[in-house]
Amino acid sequence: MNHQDIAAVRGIIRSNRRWDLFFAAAGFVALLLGVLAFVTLFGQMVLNGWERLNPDFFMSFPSRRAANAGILSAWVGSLLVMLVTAVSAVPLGVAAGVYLEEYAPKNLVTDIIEINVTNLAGVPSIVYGLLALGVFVYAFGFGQSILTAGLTLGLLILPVIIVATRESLRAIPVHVREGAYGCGATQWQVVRDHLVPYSTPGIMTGVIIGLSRAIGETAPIITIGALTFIAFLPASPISDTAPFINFQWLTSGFTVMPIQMFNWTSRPEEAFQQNAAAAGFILVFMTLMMNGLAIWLRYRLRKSISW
């Protein structure tokens, strides 16, 4: 290679480095704008609602008087709805992801299913609300209940869990499968003892991110008839008599945090706007905690895995 060729190569390298710096700077600016926008909105909610963040706000029912209004029924309803969502979506989503990735034959039908699952992850949430209104409320007769809300949000996050499960399984090195099969393991043993344990960090991350999305959804909950003002709590899931489990709460009316915020923001009084800001801060904090839990679980589980 002569001097001219060396100079040309060096020029190409310098040009590529300049483009690398340009894209890195552009990405940093984009990230900074997003973070600043979030911090600004979050800080505004904190400033507006800080006076209402006290124990009475958490332990009081909604009221027509802003000073006496609280979020007791809203946060309890959100937790119960999330419980139904997790129970209905997580096992089904993980099982469907494992089947599509490890067991399903590679044919046209499977390809169509995979395409539809991926597309369903981007469908607007109001579509799921309309589907639930026709199926769960009217066809199955579940009514406007916690069970209907949980199943609706379960359908909403089901594609996210399926996709996360499949991507986690694909990330496992191929030598794990080959080594297990080489030792005489069956396909079920490979999946149960190797693939699912090794992919658990990615699966848990997808599950918690899906639940974080579900806890803030408003459109499908409004569509199925969530109450905007509720001054009572559902029946307790735990009973004092055998078998110590009560399912009456599944058919109870409910409200959730986003609905309570919507109700308060629709009122002209400034005090209700403060209540909405305080509830928004709590909802964002819950979402951040769930995402933080996902990061922590992924770190801990990956640290405990050795290939």
Second form
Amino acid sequence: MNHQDIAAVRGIIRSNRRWDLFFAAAGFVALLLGVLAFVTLFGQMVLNGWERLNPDFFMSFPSRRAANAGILSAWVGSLLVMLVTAVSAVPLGVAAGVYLEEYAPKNLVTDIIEINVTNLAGVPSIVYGLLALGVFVYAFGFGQSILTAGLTLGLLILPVIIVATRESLRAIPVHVREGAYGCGATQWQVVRDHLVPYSTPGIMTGVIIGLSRAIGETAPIITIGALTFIAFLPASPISDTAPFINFQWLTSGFTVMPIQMFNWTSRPEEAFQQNAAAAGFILVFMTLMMNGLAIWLRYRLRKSISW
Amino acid sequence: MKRTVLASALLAIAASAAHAESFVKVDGSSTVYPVTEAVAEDFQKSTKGSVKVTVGISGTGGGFKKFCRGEIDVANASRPILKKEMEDCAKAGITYYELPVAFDALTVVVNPKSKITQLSVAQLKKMWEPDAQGKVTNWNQVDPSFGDAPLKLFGAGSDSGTFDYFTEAINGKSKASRGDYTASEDDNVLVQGVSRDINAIGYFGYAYYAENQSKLKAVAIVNSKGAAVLPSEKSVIDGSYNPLARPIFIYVSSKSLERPEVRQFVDFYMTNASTLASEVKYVPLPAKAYQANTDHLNKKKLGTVFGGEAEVGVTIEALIAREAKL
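Return one more block: the form predicted in complex with the partner chain, after the form predicted alone shown previously.
Shown next: the complete complex, the earlier chain at its head.
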């Protein structure tokens, strides 16, 4: 190889390196755009709403006076709706996922179901709201209640949970299944004692990501008729007399955080904008906490699995 | 074991639905919402929470739909009930009282730096009529004396009662408007738009002007007698601010009114609406109007005084004097 060839090769290497550098820079800028946009929005919300973030804000009902208004009915409503959502969507989603992955015969019908489940994840949330208005509110007569809202959002995140369940079942090494079957376990025993426990971290992650999407949903909740002014809390789920739990709260009217926030942003008084910013901060914080919990759970549960 | 838990859960739900607490359910217009919210807040405090009031926002039309299905006790309405809605209510056997509770003065605003101080209905029509779309784009087309400057329009979105009333009052037909203007259901967007553009003009409810007086200038409207009048409590009550002042209503189901908690709420509304309406920057009705409402309730005068038609520029005296019909 003569001198000139070496120079040419070096030239090629240098130009390739430049591209490397160029892509790294472009990628960094792309990342920065997203992060900066979020930080700016979040920062402005914190700055605007900071003064309102005191205990009273969490413990007060909505009011015509911005300084007295709070998010008590909104955060309690959001929490109870999330509870119904989780209780309804998790068992259904996990069962459906396990069935599709482990039990379902591979045929045309299963294929169609699979395609539909994937597509459902992309259906606009307002469509779920309209469905729920017809089915839950009127056909089943659940009314404009926490039960209706929870079930609606449950439907909304069902595909997310099914997909997450299937993904995490697939991630379990084949030798776990084969080993268990080899010892004479039935399919149900394999699912109960091995597959579901091992896929729990992945399922939990899917559930929490689904819930953190659901908590910010506004359109389907408005469609089914959430309230705007509600200055009382639903009956407590826990009572001091037997049977100690009651389900009255399920039929109660409610409001949720995004609706409260939306109502405040459309008020004429400047002071309500502060309230909206503070409520927005709490909502983002709730979502961040849920995502944080998902990461932590995944980490903790993964560590305890030894294959 | 599990089955009993499920069964008892269902029983508990059924039982809780059967044994209803004292609720007053209100839904409807977002324009009436601030007044009803203020009343609900104080009413709930005065009963120490023994009666629970809920207020939703689903628009005047959405509110009437629920009202005529018997789902709510009180409907907030920024316009009188329409023929179609009257038929729906009649079919479901719902009869009702129509109670005006306050005035909303639609306010035409310009940028504080603008030279415009007054406009006539004809001039407003030139700007906003459907035929103006794409053609009337300069202030000098409205009136040569306004000078050569681009005309920037901001107005209510087509789903709001404000839009319905403004188009009815200015263009003569509800919902008839040019479409090439900045429209928003969120009046704060309109406030921002007009406050940032010297050539802008917009319209929205009086409360949004009252809260943003430093950023906006109200335009006096030439009324039916030829006088240019600015919106104010006085000019709205004496009827000189016309045709852009409109009464807003609550409709109360007569069946619901038999329940003591609903009666209590409506009575509280009539007693306190005047103070509370001013507090949320609406123009209260004269005291005799609230008295007339209470009389109507006591004498069981059911129905509407509008006969299902949209009307503009009606004075409150004229309304009180009319005979209600179902």
